[in-house]
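A single chain comes next, written as structure tokens; it is the form predicted on its own.
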Amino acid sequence: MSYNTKELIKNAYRITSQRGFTALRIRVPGGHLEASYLGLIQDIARRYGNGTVHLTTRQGFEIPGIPLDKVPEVNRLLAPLLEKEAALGVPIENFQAGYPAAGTRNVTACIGSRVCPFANFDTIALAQKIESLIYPNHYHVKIAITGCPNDCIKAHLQDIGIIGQVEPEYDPGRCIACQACVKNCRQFIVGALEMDNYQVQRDGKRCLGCGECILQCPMAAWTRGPRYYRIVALGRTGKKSPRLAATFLEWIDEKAVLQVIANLYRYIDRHIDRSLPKEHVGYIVDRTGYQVFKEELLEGVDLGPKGRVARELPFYGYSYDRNLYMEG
């Protein structure tokens, strides 16, 4: 029995090393799933797969060992998960046909402020908003969201990483000059705080907006002000020039974040090399140049009074040409 492998991949199935069998990728936007759906995933794995489930690095599930001729049956069973996607605002026409795309990867997120005291916002809620904005789509894009600069989700390894920021507000009348916030920022963060005449001074250009000064203060002299976001862009792993993402924008609001991501897809559509089966965003930017990328992603975007944009992206990747640095 022959199959159109391109269509199979678009339907969120893998081409595997076992002839005649495939593996299904299940999306979990933001890595957050109601427990009731776990029974459905278990049922598919037992009835159609090899009885196992793989937890992917992108916070989804992968069910291996599914016979290719069982794909239509499995797709029909996926209807409740697709209905959940539709409830987020994702346009899905046929709930019985399985996933309509797999190019844009699952939007990942740390657990955020629903659980973590370090997180500056609800990461899961933002992930689900972004899912409704970008899915279904065949362009190969990876987006991750983290609630603070600790970056538990590894946003710096993604095409687009979104990092929560908060503007700490200082009440000198409550401060006892214990320097708990200053010492913590100097030792573990960026040294944005200094003590001057028994009051704490914050360097706004150095501050990451992590909010740890708020958590460290025993007198509540620091409180949470407005929430903002930092976007890091063009991180990648892989075989060609791996690199960490660099800060593209900072101190912007949620509306600006969503507009930038919508613009990203328009930028890809204009400049992608259609002769290739897929092309990562970073390679497109390498070809068009950063200034074109910046101009097109900021089209119609209001950065607000505090927003800042990078003049250039300072990439510090490494080379696979080991002759450059290996001895012998």
Partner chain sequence: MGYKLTPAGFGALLDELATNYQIFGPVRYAGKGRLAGTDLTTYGPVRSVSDLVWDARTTFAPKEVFFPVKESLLYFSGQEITEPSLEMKETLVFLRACDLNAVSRLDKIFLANGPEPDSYYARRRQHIHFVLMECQEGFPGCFCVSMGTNMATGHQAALRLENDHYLLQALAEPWIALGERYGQPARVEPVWVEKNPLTVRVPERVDIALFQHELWREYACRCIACGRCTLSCPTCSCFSVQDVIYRDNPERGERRRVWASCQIDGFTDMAGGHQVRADRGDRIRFKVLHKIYDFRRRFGINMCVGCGRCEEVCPEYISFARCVNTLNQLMEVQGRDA
Second form
Amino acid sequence: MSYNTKELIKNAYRITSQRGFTALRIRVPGGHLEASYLGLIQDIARRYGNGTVHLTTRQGFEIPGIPLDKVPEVNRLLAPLLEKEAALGVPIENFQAGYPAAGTRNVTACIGSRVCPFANFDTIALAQKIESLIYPNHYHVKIAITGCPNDCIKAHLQDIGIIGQVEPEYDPGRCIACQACVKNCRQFIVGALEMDNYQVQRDGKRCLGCGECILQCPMAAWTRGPRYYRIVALGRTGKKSPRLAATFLEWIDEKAVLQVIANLYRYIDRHIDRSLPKEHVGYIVDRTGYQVFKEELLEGVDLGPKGRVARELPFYGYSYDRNLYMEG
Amino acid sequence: MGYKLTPAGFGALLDELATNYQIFGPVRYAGKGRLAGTDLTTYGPVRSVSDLVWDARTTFAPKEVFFPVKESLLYFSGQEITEPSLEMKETLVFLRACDLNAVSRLDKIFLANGPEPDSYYARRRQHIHFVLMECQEGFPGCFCVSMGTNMATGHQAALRLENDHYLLQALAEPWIALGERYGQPARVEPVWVEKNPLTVRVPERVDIALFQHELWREYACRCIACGRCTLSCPTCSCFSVQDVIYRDNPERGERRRVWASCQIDGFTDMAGGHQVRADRGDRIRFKVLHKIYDFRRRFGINMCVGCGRCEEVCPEYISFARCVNTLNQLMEVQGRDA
Amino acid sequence: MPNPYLPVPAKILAIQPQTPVDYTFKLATDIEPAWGQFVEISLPGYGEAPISISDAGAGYIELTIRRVGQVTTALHRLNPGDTVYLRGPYGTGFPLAEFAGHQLVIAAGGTGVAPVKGLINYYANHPGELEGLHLLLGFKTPADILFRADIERWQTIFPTILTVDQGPGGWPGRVGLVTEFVREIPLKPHARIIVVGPPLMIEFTVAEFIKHQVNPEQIWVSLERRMHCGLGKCGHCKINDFYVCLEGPVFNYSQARNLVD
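Next block, the form predicted together with the partner chain, ref. the form predicted on its own:
Complete assembly follows, chain above in first position.
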């Protein structure tokens, strides 16, 4: 058997534990797909795979058990999925050749405002827009989008996590001082609201922009102001040094988000260690330092009047030095 | 007198009205809904014909135009107390038949209940004039026909949106003159909703024994006491009184009233903390019986006008209509058993 | 149109502490209340509170106010000569015509004595209006006893039972709940009964009288609710189809027993 594993991997096929067989990963930007595509996935799994489908942690489908010699045939069947990618604006040169890259992972998203009342925006739509900006690309980057700080998509474990924010607008003339917002914020969120003189005072620096005060308010005294985004950066799992992402930017608009992501690829391109088979962006930042990362990611970015940037990224948390705290 | 108006004609009519009146009606505020990507339809200033929303029920009722959410009752400065003056432009309110009927309920409480009229309500109310927006059919959850509030009186004019034009029934000036100026004479008979998909049967009498019924216990678990049902209700009139000291001058401040809700914690709290109606099921019973029984015992008409807002705004899917129908069934069963 | 929400200033003539937390304020005013009515007293910036009138005379009323909330705490800081603000009187008081010519029993517990103090003093000055007045007054402990001077005077005029729930050593008087002493009152068939006090005290005391063959129609109670306006508008004191601030706070028990919050 002779196969170029590097080429296979770039084509979204995996080298699996079963010799001679591969597994195909199907991208589903934003984790949302017309049900009509399921027939195609079922067909590939039954005809070429072992009849099963795995739901990946990145919201795609993985079809295992495909014989390596069937890859060209399977690739031809993927045309409708690639056409869908093209419809999002992804440049696809050859619709018969399968996925053009796999390094940049599927952009994941929580279900967003199409379904979830807590979501501050349509996460799926933004995921699809970002897909068109960054794919195809061989750099190993993980991006996830979530509608509110509940972070159901686990944006804090990504290189770039995008969290929807809304600036709540308060009309004191409609507030009946029922305290629903104040109590909720104090008990479940960050306690950014206080009742003073029968009027709510909001600490804008403390506020997460989660929008729950708007959801709680029975009087529409709180309403939705402009939408913003918070970016948490450089979270990761893994064997070396897992960590939760920290807030890199907040209260920035969509245009700024897209520019920052574009800049991220330029930063990687400048600093990646090409002597390694691949280098994950988090480890590049470990080498260049945060200040270079920050400077280069903000090139040409208009943070707007409310935008805030982290002076440094305070990573807390996880340690593999188990001898410090394990018994025995 | 009846008139047919083009949108442009009606627009010109509104422009002329705006010189002497402030005009309120159902208006859509884009992106201001509770949930992301939704709009808020509620009462607000009407600046042009296209502002008027015909295809949705407003989240809040027109009452806030003349029963403000907050109203200063008096100002104090040291020992001196002064009454706020009111200079109010004549005000037109575009509203549906149910909401117009609701005004008579508010009038009962503020003008007829107790030894004297509420002067703050009365002085605003005299500047308010109504224009009926005719309903061709109700919205989901409406039950005006059951409540007898599908028809209304007390408006200066009635307006109907029909295809690409407006039909105006002018019942008083300035509408007759305006109709003459901006429209074509036409035969306009009032149209009322004759039937709602939802029927609510109000029990004639509610036995006090039903106060302990398990029906209310279910609501005790379901209701979150947010108060939306009452705050969106066109007939709810409860308020609390607050004293506020101005932060920039502690010698000065005001006493004001602000809408209150029997569903929200604190409504029955007495100084010292005792609550007489702590249970949420009891609060729902209190509200429902006020709307369909207690008010009628006092004033001869039901308070509820069947607008359907309380059900639409309830995040917990509690249906007032279903509750009333259940009560009615329980009373019928009791009547048969007796 | 008159503005019923505008309070009028009233000078504090005297402050008489009854207990560490209950003060009686004598206020200069020409309000002429019926016994059992209440006023809204306020201090600008602190708010209004409904307080029953504990006594009245030419040119003054008395309010006995317990320090329990924001307004009452602020009131307790005042001194004679200071000004407070009043609206009222509000509500329906005791139906004196219903009592005339009959035996009257007044059972009052704790701060519930305040709304009947003026009435008792009235009958002390007009004893001929009744066929006897019996008093049954209960307090938590001897330290909680209000209106000591009045009670001492009443004891010389009317058959009076004064009891405390818990009596420390050295308390010479009676110990026990008001309910336990109902049976000591020689009730006449058409006796009129007033019961005022905390909700549980009212419930059990009324039950005791009914056990002694008193009809609900012969009993009146005074209810306490959080009135914000006193005018039948704000809705806070509504129970069933009644407004405590209008039809109450005094209700005949045949009515009150059907009032469910």
